[in-house]
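The data below hold one chain only, encoded as structure tokens and taken in the form predicted on its own.
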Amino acid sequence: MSGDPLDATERDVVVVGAGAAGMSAAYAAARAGCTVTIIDANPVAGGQYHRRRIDAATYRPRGCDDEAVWRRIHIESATTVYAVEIIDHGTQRIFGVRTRGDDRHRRDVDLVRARRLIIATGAYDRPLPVPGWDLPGVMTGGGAQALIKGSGVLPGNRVVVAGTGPFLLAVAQAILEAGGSVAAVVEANDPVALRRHRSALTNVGKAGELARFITSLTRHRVPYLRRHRVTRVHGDTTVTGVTLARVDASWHATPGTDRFIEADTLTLGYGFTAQTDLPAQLGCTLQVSADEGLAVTVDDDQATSVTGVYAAGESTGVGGVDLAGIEGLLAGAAVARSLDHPSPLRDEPALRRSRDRMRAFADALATAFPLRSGWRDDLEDDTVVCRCEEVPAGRIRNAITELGAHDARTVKLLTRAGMGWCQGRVCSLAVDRLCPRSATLDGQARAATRPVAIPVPLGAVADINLQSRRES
């Protein structure tokens, strides 16, 4: 860990997240003359999409290739931000960014100060519960990609990729390129719906990419099963196969269509959930995005409702790596201007137009690949929903029907669903959708607001606070 937590100096900008959005934002701000620190939980920069092994080439976003600029940027890797706050500093607002080391050094806490804050924390996979999904061998699509990209390890010998959305194709392609075997891609929706959004696909050049994915599946003879859903995972100590069924437009399983596929691994992914923990701590305005998940509300400059705080990438709405990079550049430029530096971008209007087209494409995908309710109606009472606390669906339903719970927060208090190690990141979507008042802005915002974003030892926090008081 670098930097004295009691050092009176502060950075112009702290960027949280070293994916496409964060790295692009840092580059733009530094190029304009700002002092910049990037903080990221991974050992090397790149985020989820550009994840790489430690010995791989250093990640640089497209167009951000001036190494003289990068030498002025300080990157704290293997470091996680667990809280952000506003620190009174005379007439000028200063942000305090509290960090913790990785899982091997979690007592290494620090406090970094900044005049501006850019949040680019990305998103995480949205799985849905299914009987047997707590067996070893079941993981998210992002987890499978992380194994392949970050460690060069295949997730399994024979993989079923299931859920909804084009990301399933990207996961299957990554497995195939790494030499693995994909038993089937199981898509709950019907991608034919994308035809209604052909102009959005064409405007961002994605039609060719989707065609290449489909061609790759055909070449490897991988079945692409539309309007099918995994209804059960089989195995005793690990996955041995899955049962899937054809579903109707609401995702209810059609009787008599069950089929078994042998596999040792299942990846599940029903879209993504934007990481809004840190902006929620600061009181940034949140909104429900096109995919019915939470997102940080930003203006045309990527500024949030809290002065001095900017957001870019998936935290403002899930839209893909290209959109994230553009939003990062615009956020970095806006921050630079707010600190009286000239904009480092040559053609901001063109970037804004590209951003708007890509946002329209993201909205089209959300419309074409929605979450339906049939999985909820078919969910058996003994199916585990919260894997951390081992809370089954029946206990959640009992809290609703017998104990009067109406929202996810009350269910959490009555059943402990969402109180485990992941703090509801895995199960919150399912719990929320099981409740009568599901997918509301207030309910999701309460569930996403955490005073501490990740576990951190209380002793470590006490030590740094005690040291700060002694020096003040």
Contents of the next structure:
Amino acid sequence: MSGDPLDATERDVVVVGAGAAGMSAAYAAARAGCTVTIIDANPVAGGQYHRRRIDAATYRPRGCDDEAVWRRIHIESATTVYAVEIIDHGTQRIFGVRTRGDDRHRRDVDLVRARRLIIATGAYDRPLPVPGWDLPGVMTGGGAQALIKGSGVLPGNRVVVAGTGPFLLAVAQAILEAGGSVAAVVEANDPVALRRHRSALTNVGKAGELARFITSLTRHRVPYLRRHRVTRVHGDTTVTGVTLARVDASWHATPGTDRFIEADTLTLGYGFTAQTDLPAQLGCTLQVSADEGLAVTVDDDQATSVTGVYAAGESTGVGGVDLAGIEGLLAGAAVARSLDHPSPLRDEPALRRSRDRMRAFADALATAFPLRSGWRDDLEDDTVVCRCEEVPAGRIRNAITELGAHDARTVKLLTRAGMGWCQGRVCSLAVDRLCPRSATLDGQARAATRPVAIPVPLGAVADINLQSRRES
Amino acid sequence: MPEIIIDGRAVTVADGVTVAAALMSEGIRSWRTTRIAGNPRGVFCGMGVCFDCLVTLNGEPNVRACITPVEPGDVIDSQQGTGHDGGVS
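Mind sharing the form predicted together with the partner chain? What's above is the form predicted on its own.
Complete assembly follows, chain above in first position.
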């Protein structure tokens, strides 16, 4: 921890999230002369990519190395923002940022005032349901990485890494480097499409990273199965193996290609969901991103559609840690300028060009690893789709075919799918894609609207001024 | 290295780990059963999003094991159902 104690005094800028985007944004704004507080849910800064043990050295983004600047930044770790509101709509523009302590201190609620808000809340894994995916031993790829990076603990002894996208390679690599064993990497798409983007890969400096991943898999003799999918997870109280099948371009399993692989752990991940809770609360314009998920719409300055609210990193569309850092710097600089401070960045036009190039590459990557629909064939009537409320696929299908539900919202009201602890963060994509009217901006945005982002004491909910969120 | 108690058993775990990692390093993969079907659950998202890894910590139910660091003297109990119906083992 560094900087001033958090008190009732107003900050120029509150940054939500201490990953690459948030830390870069805070540094840029503070360097320009703004007072900055970062609020982050994790015990220590770093976000997902730079997650580290609590006793490890403090995370500093590349190039953000003036410790005098960091001493002016207050980092409030182990603290979650559960709601944001606009206290003053005038030219002063004051935001109220409502926070809650971690799970040990969850009754500790507080209010921080800020003139500007930078949303850098990152993203989380996008799993899809499959029979047996609720067994202990099935986890997301990001979850497996978090165990390794944050605690030095392997997710299991013999792991199948499944889903789609280059992140599967990063997960497998992390397990191998930590001394674990990977039984197979199971990729639903055919990354041969990536060849078309070879020059882009080189251009954004990703070719070397990809080569290292592939070398690592080869050295450890880990099979990389393209156009394959895990269609069933076996086990009684924990995972004992998975069934794989070859799939066509729509991810439908090819009959007769089933094969059993022994494993005690399965990681799942079909890309990521941008964490858009707070911008959705404030009414910021959202858009469907290249990976068919939601993202906050931002302009060239990383400004959202709501005056005074900026966003950087994965919340503006999943694009990786390097892009997140650059977006953070640009957001921090734009916020500083809006508060009449000079830009702290030496070559902003060059940073903007890098950002645009990396964003274009991220979008191309998302197109090379699309989300297809064949996974729906696997679901049996008793396959749990909503893990919190334990809603099986059969009840969701019944709501659609017998009760006439066309969209995820109606299914939710009829079945409780998406109404539990996680508020649909895990199942809303699957529920949406099971509906006749799916993949719409409106439908996805409704599912992502959470007036309170995490559970808080009832009294704290009563304090939230929902009306304030409307632009005056 | 913090000493903690897991389901009544005293263990020593590595410094700076989460409650979930402490449980997993003891070979425990599930520490909760669900409200309706009573099915076992453990870590799923690993980053505080899914609430699958809920555990009873120092008598307080429904704590996310994956994002809560262990502190010396912690008493960790697996939980059943809502965590409020005396289901602590």
